[in-house]
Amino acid sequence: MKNEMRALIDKLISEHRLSTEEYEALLLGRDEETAAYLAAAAVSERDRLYGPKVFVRGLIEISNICKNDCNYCGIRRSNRSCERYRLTPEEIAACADEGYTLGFRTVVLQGGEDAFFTDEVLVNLVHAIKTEHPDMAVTLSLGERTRESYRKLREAGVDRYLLRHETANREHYRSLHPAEMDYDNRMRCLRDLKELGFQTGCGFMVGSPNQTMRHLAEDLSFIESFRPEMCGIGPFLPHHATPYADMPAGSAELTCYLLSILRLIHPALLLPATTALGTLHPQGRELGIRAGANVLMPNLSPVRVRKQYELYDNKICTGEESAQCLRCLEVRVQSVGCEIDRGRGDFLPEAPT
């Protein structure tokens, strides 16, 4: 490992910061002996703070109807052969009791901007999941909404929500999305929620079309000054029915060496090793705990709907990222020296020394 890179990850251990041009010179100078040693101090700072465990959320796809038309994802509304749905908030319901009975202990409700769920929706669904199961957390990732949506949805009692970035450049987040998506409201929303006291998920994806690691080195920087309490990052991964069908797909090393960078800056993050990355490789999710990553959510949805919330192509959906196989993957997490934790799994405001 060359002097330099050494010396920027040492730099970036002890303070947990460093500027953006140092950022992209550590992208730009990485190897397999530099991605070795920021994996080892990354998983030195996990087990630190939470121990050898990962967190497993319950993932329940509520909806793959959305109103937005973002140029990467398999479920934007001009995509008309996609195959729609939207689960009853009795049929959300019924997943998380039987996540809960399968010893899950937070849910995450994901979907498209489906106006379907509204405020009042939302918050009687939340009441309800919480009343049956008062020590389960809810996570909600359902897109932008407006602050006081929020509020209410804070005072129902959501305790997370998960709202990607995708990007914290500008120009790289209007050639992503659509002309009426606007890069100020997404960061007004993620504002919003941390002021509300969500716990709050941001994240990118790596790879996608006209990414620089000039901007990776932004995102980056946006991590490290907006300090979320969760950060899911994932490799770009085309559909073949969006406008970057034919684009190349995103990188699991590089992703797997985002994540120890992102432990490194902020090391109480509750980091997912991300579906896509297991699409992508199959030892995608081991790859990315070996690099620091202390989240998995295996899918809970209804087994009749999940190939149809098709982000990108070829999603795994129905096998061992089964909620129903747990213990196929507590074998998985065994085998790179971790265990599995079915605790809420909050993040934690204060670090243990």
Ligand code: 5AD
Second form
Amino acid sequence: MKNEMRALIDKLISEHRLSTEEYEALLLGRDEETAAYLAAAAVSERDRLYGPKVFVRGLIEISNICKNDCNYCGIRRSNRSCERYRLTPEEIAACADEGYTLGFRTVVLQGGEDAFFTDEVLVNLVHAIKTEHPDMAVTLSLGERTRESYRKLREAGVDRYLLRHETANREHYRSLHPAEMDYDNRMRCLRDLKELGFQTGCGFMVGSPNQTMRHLAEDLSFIESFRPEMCGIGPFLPHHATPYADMPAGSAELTCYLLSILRLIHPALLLPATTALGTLHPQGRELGIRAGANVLMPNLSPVRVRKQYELYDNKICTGEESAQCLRCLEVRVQSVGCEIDRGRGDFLPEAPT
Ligand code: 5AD
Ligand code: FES
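Since we've got the form predicted alone here, give me the form predicted in complex with the named molecule too.
Whole complex next, starting from this chain.
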């Protein structure tokens, strides 16, 4: 390994921060040796704080109806070939019950920006889940909302909120989204979520169209200063009915390299090995865990709607029962020396650094 690369990594390990230029150099100069060195440090940090554990969250895809038209996303509103669905609050509560029975102590309700899910509908739904299962953490991932809306949801007992920032670079953000979507509003949402006391997750795609190493370095600087509790990253994967149908997919290797860097920036981060990573590479999620990830989000949605929540082509686990998925994941996690933890898997607030 070149001396400069080792020096950068050692600085990241001891100081948990680098300049944007240094992050860019760390990305540009990577090779197998640097990746292995980073991954070993990342795994040892994860194990020091959480043990060799992978937390599971049951993902319920509540609606694929969306008012937005993101260029990369298969459920964008202008995709006429997408068969739309929306689960009823009763169906969603039943999925949460099933998750509870399977041992999950956390569920993530994710969906497009669907106007049906008003504050009132969501507050009632969260109350129903929390009344039935007071020891279950509830995470929402339902896009941009007003501060007042987030406040009501937090008051209703929502523990966590996931909203990927998608890219920390304003011009790049503009290239990935239609004109009516606003980078500043996205960032406003993330700040509000954090201030309101949600465990907050941001994140980005790796290899999205027009992305440069400089952009990724800016994502790392953003995460360093924003200090989210969670960060979801996965490779960009093309969807056939979007403007990006013919764009190349992102790389598993770079995604894993970034996972290791993120672990070293904020050692206590909850970092999923994403379904997109598992879709790109048959052992993608295992590779993610070996790079320092510590969360998996198996699908709890009713099997009949799983194929319809198609953000990208060839998404895995759309035909399996949740119980089957969980068993499959158990084997995969054990194959890389970790154990599944079905507890709430909260962020460690007083993480020793
Ligand atoms: N490839 C990979 N990830 C995607 N997402 C949306 N579309 C794609 C795609 N084509 C990600 C976005 C979004 C999250 C729910 O899924 O980052 O925030
Ligand atoms: Fe779903 Fe393997 S994780 S089948």
